[in-house]
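In structure tokens, the next block holds one chain alone, the form predicted on its own.
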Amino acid sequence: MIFSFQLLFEAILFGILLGCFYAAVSIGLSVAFGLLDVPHVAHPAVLILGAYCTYLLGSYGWDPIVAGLALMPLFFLFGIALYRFYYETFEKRGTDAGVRGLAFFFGIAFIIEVGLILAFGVDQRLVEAEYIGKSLSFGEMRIPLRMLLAFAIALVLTAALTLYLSKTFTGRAIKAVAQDEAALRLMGADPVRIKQWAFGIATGVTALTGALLIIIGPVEPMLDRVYIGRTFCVVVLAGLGSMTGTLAAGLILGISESIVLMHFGASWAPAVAFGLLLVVLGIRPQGLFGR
């Protein structure tokens, strides 16, 4: 195979684009894993749930972000009646409440992945949209819409949560529940509230990033487990809670992959994803960017 530079610079280029897609797609994940030690690994589904809803409200004639923007407030109320039924079952009694957690949201997962099976089969679902389809040409490189929509969200999303986290009151209180509740509480606020409302930000956000989803391409009820793995590594890659480092380490493993796609094919661009995660893990376990 013939180097050229003119195919790296493209592959990094698309891997840009693509690393702010998984960026947008795992921040939910980052504030739900990362900031509040909950073992989400139904994030995923959820992902999956938010993209068929924004598909329920196209076929309506619904635009697929306005569409995603109207369910984060339904998303939200989910994410906090999620979260308050786990830490009555699980987390206020203390004992195994990780790995009873992990059970609790595996289930979920597997409920949400039966009931869209149920409802729309088995069937690849995709939305309409003006800049769907359509690209933005330099010479003879495409640069598609929906990718610099991806790019722009993840921006935004980080921007917004970074000024949220670092500005109010109740962000500082989000970075510092899974620290320190006793001293949480000694500043008036109570930890288990900062933590049901937090969820519901991220299980919001969720429902943004799963029209994000279906706008980048058609999506399937088991899609979540394509998913899991790639939110994962963005997450411990990024260190647990970082915003930026979440933005960062999307990049990292979008242009990690577009290259290996370059290179070796379509077939070994999932790998990258676990081999990622099992470096770091290794190497650093406290992520790139974790302190």
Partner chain sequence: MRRLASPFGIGAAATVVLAGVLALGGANEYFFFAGYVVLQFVVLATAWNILGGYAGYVNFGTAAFFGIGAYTSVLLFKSLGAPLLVQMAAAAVVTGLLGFGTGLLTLRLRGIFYSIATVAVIFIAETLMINWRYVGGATGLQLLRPAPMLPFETYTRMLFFIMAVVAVLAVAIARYIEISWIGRGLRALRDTEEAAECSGVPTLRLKLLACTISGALMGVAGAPLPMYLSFLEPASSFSLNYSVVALAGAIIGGTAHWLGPVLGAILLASMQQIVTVTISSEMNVLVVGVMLVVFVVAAPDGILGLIRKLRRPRAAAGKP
The other form holds:
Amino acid sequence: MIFSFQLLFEAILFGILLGCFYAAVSIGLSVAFGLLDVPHVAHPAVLILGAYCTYLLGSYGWDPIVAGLALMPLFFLFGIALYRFYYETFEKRGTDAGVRGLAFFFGIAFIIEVGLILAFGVDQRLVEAEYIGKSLSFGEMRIPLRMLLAFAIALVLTAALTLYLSKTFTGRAIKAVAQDEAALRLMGADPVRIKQWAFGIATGVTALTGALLIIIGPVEPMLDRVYIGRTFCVVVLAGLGSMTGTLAAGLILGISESIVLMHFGASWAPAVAFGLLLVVLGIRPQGLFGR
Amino acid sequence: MRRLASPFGIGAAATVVLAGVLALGGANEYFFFAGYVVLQFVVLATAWNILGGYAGYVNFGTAAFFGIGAYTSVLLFKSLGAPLLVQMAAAAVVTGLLGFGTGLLTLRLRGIFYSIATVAVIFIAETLMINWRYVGGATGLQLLRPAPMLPFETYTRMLFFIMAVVAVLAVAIARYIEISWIGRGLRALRDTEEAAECSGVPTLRLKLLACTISGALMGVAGAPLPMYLSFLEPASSFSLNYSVVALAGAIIGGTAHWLGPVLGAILLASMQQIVTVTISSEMNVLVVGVMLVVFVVAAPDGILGLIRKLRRPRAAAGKP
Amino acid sequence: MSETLLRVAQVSKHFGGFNALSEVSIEIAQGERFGLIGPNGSGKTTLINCISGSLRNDGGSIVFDGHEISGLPAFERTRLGIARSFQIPRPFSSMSVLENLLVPLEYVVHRRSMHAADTRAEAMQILESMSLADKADTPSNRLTQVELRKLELARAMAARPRLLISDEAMAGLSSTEVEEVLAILRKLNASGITVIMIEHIMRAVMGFSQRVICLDAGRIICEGTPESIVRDPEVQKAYLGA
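The form predicted in complex with its partner chain is what I need now, so please give it after the form predicted on its own.
So here's everything in the complex, that chain up top.
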């Protein structure tokens, strides 16, 4: 292996683009698990579901980004229904929500995964759009346009959600529900409805990021497994529920993965997120930006 | 309890004898081929339940322990030509230590962190094996089985008998933990960790113990896999399906009693054999997923809980 | 006064930037009935969490019966003789009332050395002294509030403590129920057990304690006999916000 600054520079640049994308796909989980404390291990499966729905609309000639945006309200409702169901069956009854809640979401993830296999087969699927094949050249470097696009949308999305959570009344209520449910109840707000709304938003956002996923590269039904590592790594590294932390953690993961990818090969890349996750859990489980 | 002739002891001995008689005299070779898999899942579900059911820590990483057990065997077989029983013992040590390590890393944290960490262990282990040429890399390794030990006619029959013994042992260990002071401590910390600690229960130590035993048993279940298949490759050895079936078997059967995982695993694994042959393996995983969700939602105490309700309808419907 | 059982010296605890306890020092004598009062959020529960080991103190030392315990995990402190009840009852909800008591009996008192039948008999005895015997086989998640409070105390007693910390064992109970719990605590104290009582019900804590400390914002603002405490202007300010 020859060390070269050119390669390292490219790896870092690519890592930054990838990292913003990872932050974007994790942001739904950051809300659902980080803020609402729902053990949403099915988040990556919902992400892949979003990618496949985009693929489906794409086969009718929809642009993937338009498709992603159009799917958001649908996923928003799906998220509300999912949370409501989770709340009624597990959180409300209180006892043993831990084991059964986890098993529930694990089961949901499997149903989505196998459902996709039955509907679309195990082959990789991709979408077509004008911007997907092209790339921009900067000197010797070529940056794929789709990466830049995903990068831009990821940034906008993260910024929008951060603003929403800190500037709007509902957003602040969502953050408050994470900290002190009783206080919120005293203020006359219904914590369950707020959580439900927040979970809906988290799921809606995941539809759009699912579209980004299939823009960046082909997807297959079992891709959610790798994304369990990536999304949880980002959310834990970020410190639960921190939006700016999510962006920073995404960048750390993206850059690490891209360096490993360029220097050690693709077969090592999937382990980066999981390895990083284990290290964080062992050393600093409250995350880099947590309390 | 200490008497050898307890009903459980008799049942356990009878199971081993029955397995032995079948393996020596039974007719259909496919029965042993399929029966081995069912027994393997009995071990996995029972092992899962020691930590997941009694202590309430959900392990998604059964596949990691199972797969590493299998790879320990391959490594020993290829390098030293070690016999099967040595392979199995080594697998128990390696995966027991792995369980201990994973536990040490995450059991101080909330339950979900342990669960996610176990998923991480699957992927890291799989990636390591993919990149390790000696044990076959991504394409896997073909293995030549030695002759079966006497008095068994075929290797599959021998493996069937060995797995039956392992299953009986696993259940006996799980049952011992359940009815002893260890089990009471695990249940106490599952209900409320802080109060358990304040009642004198060394919660971290007990969790680590459960984690180690559970991991070791999963490794033993995986150890004969290379010989069973005469082949080993990473993708199928670390398949998340092992994790799902172990977890679903225990939850569907009922986690409170050692019999639950046994029932659940036999049910799921038999179904798996039938559905995979008659319909498709995807459909089979789908059925397991749907059953898991239906049970955690509608019958959280599993089949055993349902039976208990049927037997004592008044007690269940009585007080709120 | 007889010899010191528990010595808390300059114990601090902070959560992030918030100082929950700043340099609190208390000495409690063997056999004493000790009251701990203070407004909500004043650090009472944090203090007993530091003593019982549910939290680790950031500074200072805690010496129990001659042992420095501030580094020990909670279960070892229980084995040394510190038991507590929880403000919000935390029964082992999958177990019956009797089984709840078997946990400390098996893990503290007998350490797997005794026969199951004897341990059960011992648990029954404790339940009888708490007048919970008729509930022995009831699942603990079907108890009423007062029964849950009594179970908390019974479970703590099953650890055979020398120091019992009762964290608001009477909150939400009727006045006859308060009397019932008070009588139990007096009986335990008479048998030689030192009791720290945290309580909001002034009548109860003042009637019970020989000595009282009032915490406010993580500091001790007043210490003395119940009579002197109620008259203290600092205490009145802390409670009434005047």
